[in-house]
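A single chain comes next, written as structure tokens; it is the form predicted on its own.
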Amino acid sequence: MADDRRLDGNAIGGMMLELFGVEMTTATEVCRTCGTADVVARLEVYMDAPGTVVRCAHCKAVLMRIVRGPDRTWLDLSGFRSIELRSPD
């Protein structure tokens, strides 16, 4: 069942500071499909699939996607409307 490989948006923590250089699982995400605003740690995460898929909370949609390869990283974002940061104090 889909539920027993659901994992929540802290899972690619460690994986977004990697790519980011910032903490993003506070940062807040805008769903493209259903407009929801939802912080990324509240995000749907599968990681058994050839590469992570990262799903809307609330509508299901595909908002990120990333593959890693030995020497690079994928990273779609297309799902995204828009994804807000706080700037550091």
Second form
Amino acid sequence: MADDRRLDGNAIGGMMLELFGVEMTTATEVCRTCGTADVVARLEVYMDAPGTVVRCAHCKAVLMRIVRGPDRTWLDLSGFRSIELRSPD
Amino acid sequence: MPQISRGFHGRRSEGPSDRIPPGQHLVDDFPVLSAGPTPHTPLDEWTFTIQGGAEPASWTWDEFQALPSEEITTDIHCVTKWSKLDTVWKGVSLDTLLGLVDHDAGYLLAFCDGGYTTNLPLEHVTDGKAWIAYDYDGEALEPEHGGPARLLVPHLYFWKSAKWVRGFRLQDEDEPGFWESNGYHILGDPWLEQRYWGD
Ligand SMILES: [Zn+2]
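Now that the form predicted on its own has been shown, please provide the structure of the form predicted in complex with its partner chain.
Every component of the complex follows; first up is the chain already shown.
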């Protein structure tokens, strides 16, 4: 069933660390569609599609699409209004 | 290598090797790929709409079921590298649907419950190449496989066969859809391994 296929934002933590070198799961994002602020770890993630889709847990809008080819990665972050990353102490 | 899949009507006499595009492997099950929650639109709220013609056209579920339907046996190829042979579907040909609309468009953008979109040139969905399918293997298409109705364009990678389809917008331009706008190939011919931009 579809809901069994849904992961949370922790599922993209390793990939974000690899791509950007930052721990993203503890970041706070704001959804461009509904304005809800949430911690990335709490977002909804679907990874069995042809790419990875990250959705707002509140309004289900697509926040982020990630497509990984053998030699390239495509990122669409247009569903976020902002992402607040904490600097290391 | 054929440029168009020969699988519109699967021929068992052909050995699998010439029915499996490069880089693909065969599966017996039917993997489910989802980019979001599965919609459950009640049939009495379902419509299929074609926009962008001289007049908008729309069918209710019952009206859609009354359109001439075809049984299709075909091979399907997912960009995640699985292929499945001799799948059996029933649905309405896009030749039938587009024949009911006065238009001079070259492309369509399919739209779906859940917000998914995919783009197709009309030359790739006419002449018996594409259907709106509502039965799979003799039964009503299950929601996890795109029911009540999905696009079926078996000669292209299966992300083009959009689940939960609700209509088309006919257009003059080839506007990239959900995956095509973020890395996946604008057309997606499995025999040419058109997976990503620039392939
Ligand atoms: Zn939202």
